[in-house]
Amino acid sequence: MNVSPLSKPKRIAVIGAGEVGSTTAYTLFLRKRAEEIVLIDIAKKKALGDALDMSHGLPFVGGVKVWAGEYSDCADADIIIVTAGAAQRPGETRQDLLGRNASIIQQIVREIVAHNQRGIILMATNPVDVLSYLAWKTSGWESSRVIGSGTLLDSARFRYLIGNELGVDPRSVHAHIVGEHGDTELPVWSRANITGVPIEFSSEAKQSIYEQTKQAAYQIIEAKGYTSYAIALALDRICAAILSDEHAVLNVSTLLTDYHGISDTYLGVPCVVGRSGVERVIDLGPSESEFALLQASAKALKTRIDWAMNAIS
C-alpha cells in the first residue's frame, strides 16, 4: 500500500521581537495561523522571552510550534515578516526612518534568501513601500513574492472613520486608501461605498475623516510611544489571504509597471492576494483629482526609492 507523505507544516517566521512583531506573532498564535511559528531577533532574549511566553499558553490554544530561532530557521517558512528595525519616534515621520533602516533591511533580506527561495517576504518596518521595494531589488525574487503591508491599514483606519461617523459596522463599508503609506497617501472618495450606495459626506467632514486617517499613527506613537495591535493585525489578514489561498482583494504595496503610467514604483493599491503572493492589481479607476493624488504620491515615492538605492549601492 503506498503512503503518501505527511504534508510539512505551515510555518510563518518573524523577524524581529519588538512590539510589532511580538504582538504579530501573538495574533498568528491565538488564530492558529500557522502550525509553526518561529521568532528571529538580534536581540535573541527578548525573542525567547516570547516563545516561551506564547508556548505556555499552549494549554488554553493548542495546535501551535513557537520557539525563538535563527535565519536557518526561514529554511522552510511560507511567509516571512520583516518587522525589525529602527522604530518610529514621537514627532518623527516614516521617511525619517529611511536612513536608519535601509541597510537593516538589505541585510536582513540577505539572510533570508541565503535560506529560502520559495517562500513570500511580507514587508511591515517603515517607510514600507521604500523597503519593499529595496527588499524586492535584494532578494531578486519574483516581486509578486515580495509584499509590503502597504495601506491595509490605513484603508482599515478609513473605514473606522467613516462606519463611526455613520454608525455602520467598518466591515460594511468598502473605502481605499491608496498611494504611500505615509504623508501622501489618498482617500479614494468616488469609489466610497456602503452596500453600493455611495458615502454622501460635506467637504469638510471628508477632510476630518483623511486627517485623522492620515494623522493616526502619530496620535498612537504620541499616546503610547509605538503602534502594534491593528498593524498586527493587518499582517495576520494577509498571511490569511496567502495561506488559503484566498483571492482576496487587500490594498498591499506592490510594485507597479504602467499603472496609468506609474512604474518601477512600491505603492499601497487594491490587489488579489492568494497562495503565489500578488497575483494581480485591481484598477480602482480614481477621479481626475484622485489619479494626480496618486502621481504625485508615486513621483514621491520614486524619489526616496532613488535615494535608498544610492545609499546603499
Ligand code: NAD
Given for the second form:
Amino acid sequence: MNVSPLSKPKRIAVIGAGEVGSTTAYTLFLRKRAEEIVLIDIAKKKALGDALDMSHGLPFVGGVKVWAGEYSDCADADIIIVTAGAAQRPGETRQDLLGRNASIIQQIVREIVAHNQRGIILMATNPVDVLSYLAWKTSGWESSRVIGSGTLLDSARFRYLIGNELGVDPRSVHAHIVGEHGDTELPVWSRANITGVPIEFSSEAKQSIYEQTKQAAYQIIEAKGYTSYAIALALDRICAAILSDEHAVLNVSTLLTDYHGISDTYLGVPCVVGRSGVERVIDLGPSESEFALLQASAKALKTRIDWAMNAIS
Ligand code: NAD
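Output the form predicted in complex with the named molecule next; the form predicted on its own has already been displayed.
Now the complete complex, all chains and molecules, led by this one.
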C-alpha cells in the first residue's frame, strides 16, 4: 500500500523563556497549537526547566514535544515568537532600554534568519511596534511575515471592560484599540458595537474605560511584577490564525504604507491574518478626531523608530 508521507509537524519556537515566553509556551502546549514547541533563551537553565516541567505534563496532555533548544531549531519553525529582552534597570530611561533591546532584537533576528527563511516572526518584546519594524528591517523578509502583537491585547482588555459594563460576553463585543501598543494608543469608539448595535456610553464612561485599558499593564505590573496570561493567549490567538489559515481579523502591528497618509511605520490596526501572515489591512474608517489621534500615534512611533534605527546602525 502506498501511504503518502505525513506532513511535517508544526513547530513554534519561543525565544525568551521569561514570564511572557514560558506562559506563552505553556498556553500553546495546553492548546496543542503545534506538535513541536522549542524554547530558546540565553538563560539556558530556565528554558530547560520550563521544557522539562511541561514535558512531565505530557501524560495529561499528549501529542506535543517540548524542549529547550538552540537557534538551529528555528530551521523548521512555522512561527518564531520573540519575547526576549532586557528588563528596565533602576534609573534607566525608556529610551536607554529601547537602545539595549534594539541591539538584542537585531542579534536575535540575525540568528533566526541564518536558519530559517520561510517562517513568520511574531514579536512581543516591547516597545513592540518599534522592535517589529527593526525586526522586519533586519530580517530582509517581506513585511507580511514579520508581525507584532500590536494592540490585540489592548483590544482584549477594552472588550473585557465594555462587556463587564454591559453584562455581555466580551467575545460578543466588537471594539478596537489601534495605534501604538502603549501610551498613544486610541479607542475607535465610532465603530464599537455589539451585534451591529452601536455602544452608547456617556463621555465619562468612555474616558474611564479607555483609561483603565491604557493603565491595565501598569496596574498588573504594580500588583504582580509582570503581565503574562492575557498576552500569552493573544500570541496563541495569532498563532492559531496563522497555522489554520483562518483569515481572521486581528489588531496586530504591521507595516503601514499609505494608510490614510501613514507610511513606513509599524502600528496596530485590524489585519486579515492567515498562513502567509498579514494578508491585508482593514480600513476601520475612524472618525475625524480618532484619525487625528491615530496620526499623532504614528508620528510618535516614527520618531522612536528613527531613533532606534540610528542607535543600531
Ligand atoms: P522577562 O525578563 O521575564 O524575560 C525576558 C527573557 O529574555 C529572560 O528569560 C532573558 O533571559 C531572555 N533574554 C534576554 N536576552 C536574550 C537574548 N539575547 N536571547 C535570548 N533570550 C534572551 O520579561 P517578560 O516579563 O517575559 O517580558 C518579555 C517582553 O515582553 C518585555 O519586553 C515585555 O515588555 C514584553 N511584553 C509585551 C507585551 C505585548 O503586548 N506585546 C505584553 C507583556 C509583555
